[in-house]
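Just one chain follows, in the form predicted on its own, and it is written as structure tokens.
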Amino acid sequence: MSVRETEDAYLVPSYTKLPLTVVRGEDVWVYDEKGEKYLDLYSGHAVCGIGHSHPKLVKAISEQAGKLIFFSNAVYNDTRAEAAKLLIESAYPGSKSVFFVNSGTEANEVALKIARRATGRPRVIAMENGFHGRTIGSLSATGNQKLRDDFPENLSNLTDFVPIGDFDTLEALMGEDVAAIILEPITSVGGVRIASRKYYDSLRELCLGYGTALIFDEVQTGFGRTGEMFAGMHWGLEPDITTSAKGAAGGFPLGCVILNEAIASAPAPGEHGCTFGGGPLAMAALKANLEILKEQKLVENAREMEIVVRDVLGAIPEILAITGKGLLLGLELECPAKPIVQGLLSRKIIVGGCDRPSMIRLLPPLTVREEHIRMLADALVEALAVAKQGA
């Protein structure tokens, strides 16, 4: 059987998938079973910050690998000492404390957790357009109305979803019993949607008044994707909880539950825990992870290369408007966006779709240059073509 044959035979089929076999990676770059290579703007999901097997992280992996693949938190280890204080002194400024999983979906659980802890509290307010996983408890925070109708035996019956934006609506739902205020800074999966600076500057002052904690999923937007290494800093605004993921590892799975000074009390020792939560690997990778990003000063030519895709896509009549800050971007098109990233795909192309089915989305690595850019304006002319000859 083919890679594409044994997979599908025997893994659950959870996954839409392109039809492309990815066997290896660098850099910008994905190559299939048959060496062809592809120009990556996608990042699988927004994993790969960094590029794809930099040889710093391959490095940092494997030499940890040699000196201790795992051992339980049970006890102290260097490397997940110097991975914590690294990425407390990137974060926030006011965060104090860090808590290891294995995930996104799973952050937010113990996100949402935590704030209920700390509050006393039972309610929450998420957005319409949030998405924040797939796990029961973080699904009764996700937005998508489909998604938690598939699984009723989720506990949206305490969350209330408002538009993002939409100060008044939320203001009106707040009260003494709400634990906490979910949301993506800037949605990604729900359509890369932003709200204005005297939004967030409210939804901060709010919840201080109401003692709720804020919590920000960075789970996409953090480590740099939009030109900030967390998307508050954009505006000066510090969440209570920030949680993160995809691209906190360049590709290894971990996932971080920050806390601030107020909120990291709250969890009792033994309340909750993550047996491979912190292990050495996923330690080592965070730690080259977040050096690779200062040393190639990769926060910073995200925000550069947004410049590039607005001057260079944006001077594409079909292209309506681009949405998002740094590498988090939404390209509105005057046509459905599936037949485009299709046609990308066969010019060697990856490129994301959303919940607007209008709109592609970009999450290249932090690395991705001009050149790049230009090449995926290129493709995207001749597929827009395409699609007008055949509506």
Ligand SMILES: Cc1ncc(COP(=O)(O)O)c(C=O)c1O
Second form
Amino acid sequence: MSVRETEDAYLVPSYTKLPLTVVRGEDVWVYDEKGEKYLDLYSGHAVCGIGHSHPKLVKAISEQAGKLIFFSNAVYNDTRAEAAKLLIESAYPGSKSVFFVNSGTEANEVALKIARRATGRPRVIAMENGFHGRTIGSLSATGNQKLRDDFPENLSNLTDFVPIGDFDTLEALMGEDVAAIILEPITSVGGVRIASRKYYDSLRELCLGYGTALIFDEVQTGFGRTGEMFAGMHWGLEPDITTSAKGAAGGFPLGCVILNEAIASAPAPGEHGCTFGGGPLAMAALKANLEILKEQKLVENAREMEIVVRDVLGAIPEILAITGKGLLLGLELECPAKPIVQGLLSRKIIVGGCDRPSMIRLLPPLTVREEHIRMLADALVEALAVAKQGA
Ligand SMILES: Cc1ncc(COP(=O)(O)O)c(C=O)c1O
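Cool, the form predicted on its own is there; where's the form predicted in complex with the ligand?
After this comes the whole thing, all chains and molecules, with the earlier chain placed first.
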């Protein structure tokens, strides 16, 4: 049996997969089983921000594996201590402490639980096109109604959904019973959207006024993706709780829940736990990831490459708009995105789609350079022309 036949036979059929087998990766490139190389402008789902299999990350994980693969949070560990300190120093200035988990949805579960515990309130306000994960708590705050309706036992009866950027509707729903407002500061899965600076400022003020926790889900936007270490830094404001995952450890599973001073004492000892959270391998990967982002100035590169993308791709007439920030960018097309994503794949370039049918998502490794963006532009022009002929 081929790799594809074997996976199809033995794995739960949960995912719609690209017709591609990836066996190796290096920087912005991944290779299939025949050694053919593909330009990955999707970072394996917004994860490998430092590029695939970065040598420093490989070394850090290998050395840690040789020293200690695992011991739980029942003991202290040198690598965990160093990684946690480095993370808090790189996060929002008001950040006080971090709780480590293993994924994005788990981070949001914990954040919502802590916000409810800290405020003693039940309700949550979330965004209509927000995405926070697929476990029951995170699903309850995920905007996509179809996903929630498939599992009606979720807590969305305690959640109000509002369009991102619409402050008046949000303010009208606010009350003394709202534990948290949760949002991706720049939405991604539901379509790449960003609100005005005034909106984020007003949101911060509103939460302070009501004693409501502001949760930024930075599972995608964290760790330099948008051209700042965390997205709220673009507007000089900070949430009470930051969740992050994907780009946190260069591809090693890791989720983080970062608490600011005001909320840090809310979870009482013993109230929450996570066996694998903060395991030494994940911590070695987090530390190496943070060091690489700094040494290679990758957050700065994300800012510079956004300008290149806007210059080079903005000149293509079939691209109606480019939304987002840094290297979390949506290309709004005048035609459906799906055939273009497929057309790019047949030209050996990987990009993403999203819930918005006419949008392509670019989430390349933060190591991407102008030559790669020009390769994308050439392939896009070809794929768009083929789609036009077929229309
Ligand atoms: C903004 C956001 N939050 C949460 C999640 C869930 O993360 P995970 O798949 O690691 O559970 C995702 C995944 O795409 C996401 O984009």
